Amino acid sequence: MRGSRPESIVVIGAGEAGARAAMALREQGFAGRVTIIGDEPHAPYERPPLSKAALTDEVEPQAAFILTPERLAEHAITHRSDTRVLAIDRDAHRIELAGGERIAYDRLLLATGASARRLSIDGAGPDNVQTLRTLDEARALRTRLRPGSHLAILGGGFIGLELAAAARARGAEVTLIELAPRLLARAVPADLAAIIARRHEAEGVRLLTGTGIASIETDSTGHVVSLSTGERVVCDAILAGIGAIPETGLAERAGLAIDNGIAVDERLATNDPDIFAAGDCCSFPHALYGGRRVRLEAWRNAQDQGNAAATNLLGGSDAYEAVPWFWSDQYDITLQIAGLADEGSETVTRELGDDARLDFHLANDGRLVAASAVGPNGKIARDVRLAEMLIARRATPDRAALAAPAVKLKGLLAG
């Protein structure tokens, strides 16, 4: 099938890179056959606002929609919802759903996700211990957040701190518990991190960082956490938010190459050259790391990569190489990562003033390769942006430039 047009097109997985890809498709003017299989009843909505605003708004939450069924009608886009594929046949070129029928492509695209990592505990389990990544979940725990009840959160990262907050704007009581001796370990810097804590503390959340989990037990009057430290929590809810596991079973079943998510080369083309992968699921060598093999689990990656992978679906050639960038809103305040900030050796920080607060990483040879901020969405956004642009382009900008305040970034770019 490589390098022929394609007539029909199969995307698995209807989430954010899913539904891209197939509206990328049509707006690059395909006008084949696509057709998008997700395995959740609803049209492909926004999961962001999951551990926001369908949270905290006064109202039952709604999908915030990618593509409402109107607009997939519109766009002739089949959408499969709650539809489970078993296989790939890659020989037949055809995949097999639950209840046996089989829909044919000439090319496929595997936008499977990731899935909520699931706590090893005694006494843990699915009943009394959720997770948030579909719209149903966020409903269920939207229910348990009101004045007087008590929301332990597992895990000190992205989603636990938001849940925290959002806990809190319901009125919720909050203990967080993070086994590493700090919050947001593995993706934000420790100075960042720390002031992130310290909103926390602000505004009541209790954080116990450095402590394990010994086991968890629940009657019919709610739930206790034993820590390892001897310490019982006792709590009306548990959220784990420990973590996510790129959904590759499908891809392992086909006998596609798998690395830390299914593998795909700079056009997110798979070892089968008919079958491609985008968003969560998937890594891939990034070109600004030194072709490091990298897997994002970022709203904005999803969107990206669905747009380079309708283009390498239709036969194109485009390598992906956009800059990683990462944002959570938590209160008032935001924090926005552009780059991999591990890639950095040293780090120089600009101070924005209103509690703002920018870090730029360098590597050894001088170059940006990733940028940090927390504070207002006003006070860093634009900065973080401009960051993003000179990462881009590989940049080496003077080190003493970057820290004062008063040398816009944009002119270190246009230099």
The other form holds:
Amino acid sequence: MRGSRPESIVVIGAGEAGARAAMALREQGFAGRVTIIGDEPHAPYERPPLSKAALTDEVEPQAAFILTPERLAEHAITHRSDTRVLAIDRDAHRIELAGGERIAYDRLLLATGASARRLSIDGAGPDNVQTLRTLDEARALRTRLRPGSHLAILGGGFIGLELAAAARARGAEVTLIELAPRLLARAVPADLAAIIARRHEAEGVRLLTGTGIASIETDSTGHVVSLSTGERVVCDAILAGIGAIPETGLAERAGLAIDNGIAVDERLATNDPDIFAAGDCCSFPHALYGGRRVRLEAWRNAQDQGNAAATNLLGGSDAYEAVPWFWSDQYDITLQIAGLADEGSETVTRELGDDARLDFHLANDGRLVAASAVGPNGKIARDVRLAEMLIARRATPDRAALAAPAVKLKGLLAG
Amino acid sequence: MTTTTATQWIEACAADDIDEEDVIRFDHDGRTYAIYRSPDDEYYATDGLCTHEQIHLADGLVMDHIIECPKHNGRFDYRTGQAKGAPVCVNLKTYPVRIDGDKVLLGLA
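In place of the form predicted on its own, output the structure of the form predicted in complex with its partner chain.
Let us now look at the entire complex, which starts with that chain.
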């Protein structure tokens, strides 16, 4: 029987959720052993810049560290880099590393993240179709973005579009191929996706929506992507941004419940009370949306769940119900989404000028469940933040007030 | 007075250019500042850019004595510049503010 005060906490995964949880354990006064295990060579770093500034900066991108080696040392957090975990022995409360070493835990946090989905098409493999998830991949990709080079991007989601913007900034030609009839079909309302599509076309990106890929051929001179239309796109590099898959293998082999990710409860506990999960790898019931089980691939969620997991690893009972929040930067425009837009049955639009637009998503009962916006960050960020606060309060704001740009959203919070 | 003779007082805006519990941007001599009016009707000033990713704080939200960065929600107490936790860990520089009639003056060293 384990005591309520753990002495050793192990975090598997050194991304945003894992690093934040480790630091939060110290901030909350935990004085026992904290070990973070990551399979990359770097100290924990921020991933969002990898598809943005890291590709366009003039100099080789440096990691934006969440925890520098100095801070890790200062807070007595042991970071095992380049280390893979092979197995969790739940009965013995220990994990086994590649190489055979074992580490004992009282409580374990799985922050294993997600990995890029691979294209399963004739001729496609890791050698000729790049993905973008790690600093090392961003560095490799950056060298291929230069004036006159031609990049084929497979997938019109966030990674593909951010990469398209970065490639144009570096003067590379871009053809972006998306199977669905429009960009961002899964996450973004059509009116906002159309604004984004127009901007990419104005910047010279060739957008081919409703287009499949038949095959990929690679030789010493480059690649040819054959499309469902019969066209052959000749290019110097291919990047696939076709989604991410939660890293659940370790949890699955340990017999933990899986449901589109490692299944946790509202406290982020798995079906083993000493094992928790946080970030992209886990699915959890969201109280704001009737307990609907969701899995979020988002930086803020990873950070907030890391914090909440730390509290609960120490015996707390924080129910996680933060409003989902997501952003993407392309050129000088930002897209932000708060809440779950697909919970809405009605949209109220606030026009913010030629280049900015904010959609409020309301449920049948008039409750604000999400807000999506596109525009310069300065035009939309404050309103999305206020919308997020209204969503958290389960507010039912007046439709006319939402639609009128002159009405300050801050005033609706008081109601 | 703690003001040294080296402090220059620059007219930043009119007092009622800023709503209560709000912030505006002020650019001067190639630098950008954020000028705040608190819910208790005091004025404050800080550097204009977040210490995390160089975003204009004046586009963010003021709640009580906190300014929240519009990009990644880093939070600072704008009275002291103190960073309130991840993702921000570097404090904001603050500047003295003086009200002269209906003008807000920013004190630059």
